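A lone chain, given as structure tokens: the form predicted alone.
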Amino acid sequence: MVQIKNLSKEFEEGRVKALNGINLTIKEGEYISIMGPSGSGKSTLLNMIGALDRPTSGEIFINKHNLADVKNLAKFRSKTIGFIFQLHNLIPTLTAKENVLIPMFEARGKGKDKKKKAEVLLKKMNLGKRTDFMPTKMSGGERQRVAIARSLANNPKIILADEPTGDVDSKSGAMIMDILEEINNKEKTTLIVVTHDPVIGARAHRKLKMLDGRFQEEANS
């Protein structure tokens, strides 16, 4: 599902290099976590996974396709991956159901089957009865639980999730993951976590660390 081929990212003119040489498969379905300080490189690497970012030089294919070939990434990504922050990105001044459907505006369909699907994945988040609420008035707890139903919007074939309970209790943490283990269980979406948090980390199948835009162990599989 993830192939990177020598995966280089410097930023300032060189200067810094977040990123320095990374190899890494992931297969289709596989639960991964990548863990590591801040600075090690985690986040620009889920960045350049996501096609967020351009790396400046290695290769990344998703799904087969190089993204150096694909012209329109802002469709690809839409259709392909699922994107999940630690600050959830919810629209204020939208509802719960408003700020899931915004994913979807660009897919096929009528507007009441995308209506429709927003409030079967709000309510598979336990979020039946939250449907029409704002943000401002849900837990941090449940806002990520509306991230969660968002990234689901367009059925991707991958989750990257960066630092999904860093900003949520233990105990929502705790739900969250759940959540996504669940999906990558039933549905064989590709997960791949960035974390400081060990015990977060320990809960994946593979678990990868990151020192100075490097894997401290081998990370092909």
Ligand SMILES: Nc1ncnc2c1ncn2[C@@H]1O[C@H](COP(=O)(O)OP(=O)(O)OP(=O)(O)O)[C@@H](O)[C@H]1O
The other form holds:
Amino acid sequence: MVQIKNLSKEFEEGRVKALNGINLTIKEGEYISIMGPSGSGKSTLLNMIGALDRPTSGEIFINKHNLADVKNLAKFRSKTIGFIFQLHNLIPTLTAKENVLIPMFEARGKGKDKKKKAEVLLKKMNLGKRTDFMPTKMSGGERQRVAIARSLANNPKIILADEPTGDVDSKSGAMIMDILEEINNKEKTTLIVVTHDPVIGARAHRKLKMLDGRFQEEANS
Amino acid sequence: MRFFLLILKNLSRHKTRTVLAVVGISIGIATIVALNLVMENASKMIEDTFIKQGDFDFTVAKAGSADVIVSYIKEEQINMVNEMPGIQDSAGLLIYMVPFNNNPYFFSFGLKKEKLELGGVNLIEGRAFEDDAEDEVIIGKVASKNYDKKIGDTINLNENDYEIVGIYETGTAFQDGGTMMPLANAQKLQDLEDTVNLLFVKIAENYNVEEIAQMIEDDSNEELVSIIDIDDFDAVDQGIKIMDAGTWMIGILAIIIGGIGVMNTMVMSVSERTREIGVLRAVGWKKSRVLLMILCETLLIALIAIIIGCGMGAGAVRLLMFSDIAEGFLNPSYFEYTTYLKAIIVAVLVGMVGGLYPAWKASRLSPLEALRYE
Ligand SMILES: Nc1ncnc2c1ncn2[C@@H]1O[C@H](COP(=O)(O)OP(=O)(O)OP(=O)(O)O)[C@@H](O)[C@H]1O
Ligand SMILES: [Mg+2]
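Provide the structure of the form predicted in complex with this ligand, given the form predicted alone shown above.
Everything in the complex follows now, all chains and molecules, and the chain you saw is the first one.
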């Protein structure tokens, strides 16, 4: 599914080496957690896989396609990737349902079907009664679940979650993880979670640790 | 959710700011519409007065006059024109202004009785004045209505009392807003014996109108000018040309100010939404869709401004028309779409130009940097 070869990323004209020759293979439907100290390069790696940024050197293959050869990265993101950020990043003037509809602008289909799908997704997130709520009227956990629904809008192959529970209490965090795991389980969506929380990190099938832009160890793989 | 709804919601985020941007462009549009309504009407009036109305083919005036009122054609020049081959008939018109009823620009005209028809003056009530009657006038339809003067009433002009014997109509506001008396009377009152301001000329059949018009100019050593079409009018009256240039200047200025306003609004709006735009790009929005979103927001501002601005401009002219002075001059055609077309094209252009830069900026944001933006 994902194959990373000798991936490096430098910032500030080489003064900051965020990633230092990463090699990683991820199979379809895998559930991976990435942990490590602040600044070790976790977010940078996730952004590379999600094609939000280009590597300095090395290659990333997704479904055998080299990302360097993909002309339309927006289309790639829209079809393949579902992002979840630490901050929910919902659009404040739109309701929960409208926020979920945002990625679907790039997808084909009838407006009616899209609305239906947004409602179904929100129901799955246990937000069936919140579809027309504004983000300001929802709790942090609820907002994050809207963000998850939004990441699922175009049936992504890979979900990239960067500290999805970083901003909510442990109870909400557990609920968010339950939902993500269920998707991974049922839809066979590849799930990569970056977290600082060892309890959450331990839930993954494969646990990776990063330090100074490299994988430090790989336990229980 | 429709794309349009998203744009609407984005604009309603900062209502005051959106309203201010709309007002900025609206004022520019209103200015253009109002000036256009007046200018187009002035041009049409000139065309009617000098070319189209009556039985004459064109009008002769004194070259180089700053205004028609000071175009003085002397007797020998009138005779010269009348003796030229191909001239079937001509009618001299004297124009002057007299203060009347708080209106300092009340027009009075002098024309011979038998030339009324040639000059395009149609009697709609009563009879014409007699050429030797010193106290008879006919009054224009608009003036009759505005000042409530009917046949048999007396009108005091220049401290003389005149009896109104008829009501006339020419179809041009400035003529219908005044009175008309025998040419000889008017000349005596103005101390301009044997002089006219304009000479309406009718060309005999089988003669070429343009050739004779040219001949008049040549034979008078360019002292006279023949007004065959609206462009010739510049030679007699620079006023309309200056006003026209002024109209464009003011309009363009107003629109530039409105355009800068809308650009400022959108640049601010984009910068505030940097993170959001990063999210849109991260969830797969193409650059072009971000560009389209910002551009449509700007165009919607322009569109609302068009509706408000056109209404404001037409409303301002309508208000102006409540004054007797304006009513004596103008008869604007509010429903001529060409008046609004110019304003609409300019406003859409302003929307495009004002929106393009912020839209381009928004679409060029790197999604990652936008997401990291605080
Ligand atoms: N756009 C950037 N410009 C400059 N330096 C950057 C940029 N993005 C990341 N870095 C640097 O790269 C290194 C790795 O950053 P990254 O965000 O990947 O760390 P992280 O593991 O996600 O940390 P945290 O747990 O705090 O989120 C850091 O030293 C960071 O300062
Ligand atoms: Mg990070």
